[in-house]
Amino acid sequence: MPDIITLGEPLIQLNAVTPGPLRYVTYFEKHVAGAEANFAVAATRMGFSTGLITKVGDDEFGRDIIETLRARGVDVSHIAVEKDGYTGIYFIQRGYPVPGKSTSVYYRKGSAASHLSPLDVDPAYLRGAKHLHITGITPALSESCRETCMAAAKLAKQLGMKVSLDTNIRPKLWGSTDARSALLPLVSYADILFTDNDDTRTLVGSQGSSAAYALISKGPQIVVLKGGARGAAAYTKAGPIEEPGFKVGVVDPTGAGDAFAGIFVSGILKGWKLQDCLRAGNVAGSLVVTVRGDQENIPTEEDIKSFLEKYSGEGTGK
């Protein structure tokens, strides 16, 4: 059985080769992506066995996802192929209207993964695993996906697994559904919570340390506030630990937070200090943003060591 299991929708990403409005883009690169798949690849790069629970369509994009994740070391035995379903895709618009930022344009409503149900979570598959990772993206896809995330989190706790949740609130996906009421019940099952100031304002109406401690009071042992180039901070009942980011050239920031989470959780499972987990996560995020595609530049543990030994950027992202 895998050490780490995650649950959510893998997607085909069509990333604009040139920056600017999509209406003027001629060429796109195809990548396999999706928050949970990115997390799984990151943990695999750190030496852990991982598995993904999801559904894809019976189409070429679904086959691409299965073959690519298998090649990257992720167990795909619990990726179901929906005969009449289709695989979600999204486009990345880079550098417009804000330089250095990217915009996601989704075509995933009604996709195969949105039909996930609690029956897709096999207790025998989770039994023996160390960790379950979910994100706030999956509950936004459908009511059955919300039920599936809750069922998986409950089962994981019953089996003695640790659980991490990355809030990852995507307003484009939630529509009229209240993200706060859907995600706070999941927060109570999380041992590690990844979030940022935008998401905490939605969840608890505040940001920074006050939001972190408000969230800790709901159950998590560790709350990590991600700040992109500014770095990240980990809050526990003992207090905060901060780690600055790194200055790098940004090609596309999409997927940096997923890599951060996968590396951070891997560090926790390896017994690292929180400071080292934060620093390694920041390295992973910094490398991911320097290329198009979410998974291609996720580092191994050796890559992280090399980066920290040889990085010669001017200061940090503070």
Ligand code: KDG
Contents of the next structure:
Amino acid sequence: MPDIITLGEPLIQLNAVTPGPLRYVTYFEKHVAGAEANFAVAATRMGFSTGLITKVGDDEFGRDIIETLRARGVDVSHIAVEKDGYTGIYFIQRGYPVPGKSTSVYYRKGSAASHLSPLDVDPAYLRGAKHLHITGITPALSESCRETCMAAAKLAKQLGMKVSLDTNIRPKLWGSTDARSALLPLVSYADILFTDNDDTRTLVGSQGSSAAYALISKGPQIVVLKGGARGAAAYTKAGPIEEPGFKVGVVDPTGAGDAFAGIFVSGILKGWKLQDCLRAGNVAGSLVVTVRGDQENIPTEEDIKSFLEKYSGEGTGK
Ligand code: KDG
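Having displayed the form predicted alone, please output the structure of the form predicted together with 2-keto-3-deoxygluconate.
Following is the full complex, with the preceding chain placed first.
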């Protein structure tokens, strides 16, 4: 049984090789991505066994996802292949209209993963696992996906597992009222909550420490506010702990938060101090943004040590 189980939609990412508006891009690089799959790969790099519960289409992209995740060490035994279903894809437009930022353009409505239902959460698979990770992307996909996340979180708690939730609100998938009403009940099941100021404004109408403590009052023991290149802060009832980010050249920031979360949770499961979890998570996020693709540059524990020994503050990522 895997140590860590994640649930959500893996996607094929078609990442623009050149920056600028997509209409002028000729070449795209194909990668396997999706927030929860990225998290699973990060935890695998840290030495944990992981598994992903999801559905893909009976198509070449679904087969790519299964083969790639298997090769990256993720257990794919609970990835169902939906006959006549299709696998979601998305394009990444880089560096336009804001240099250093990316935009996701989804083609995923009605995808196989959007048909996930609570019946896909096999109690025997969760039993024996230590940790469940979910994100705010999955409940945005469909009503049955929302129910699936609730059922998985509830079951995980009943089984004595720890639960982490990354709010990951995607305004392209739903409005703020729907996001708030679906995510706040999930927050109460989370032991560790990952979020950022944009999402906390939607969820609790504030940001920074007041938002973190408003969220802690709903259940989580740790609320991590991710600040991208600025770094991250972990809030507990004992107070905040902050860690600055690293200066690196940004090629594509997509996926940095998932790597951060996967490494952070791995650190917690290894019994690390919060400060060290934050620092390692920041290293992972910094490495991911220097390349196209969400998973390829996620570091191992050894890589994190080397980065911290050798980082001079002058990386360009080029
Ligand atoms: O965090 C990176 C993810 O956003 C990306 O891989 C695609 O899962 C994805 C999504 O739904 O945006």
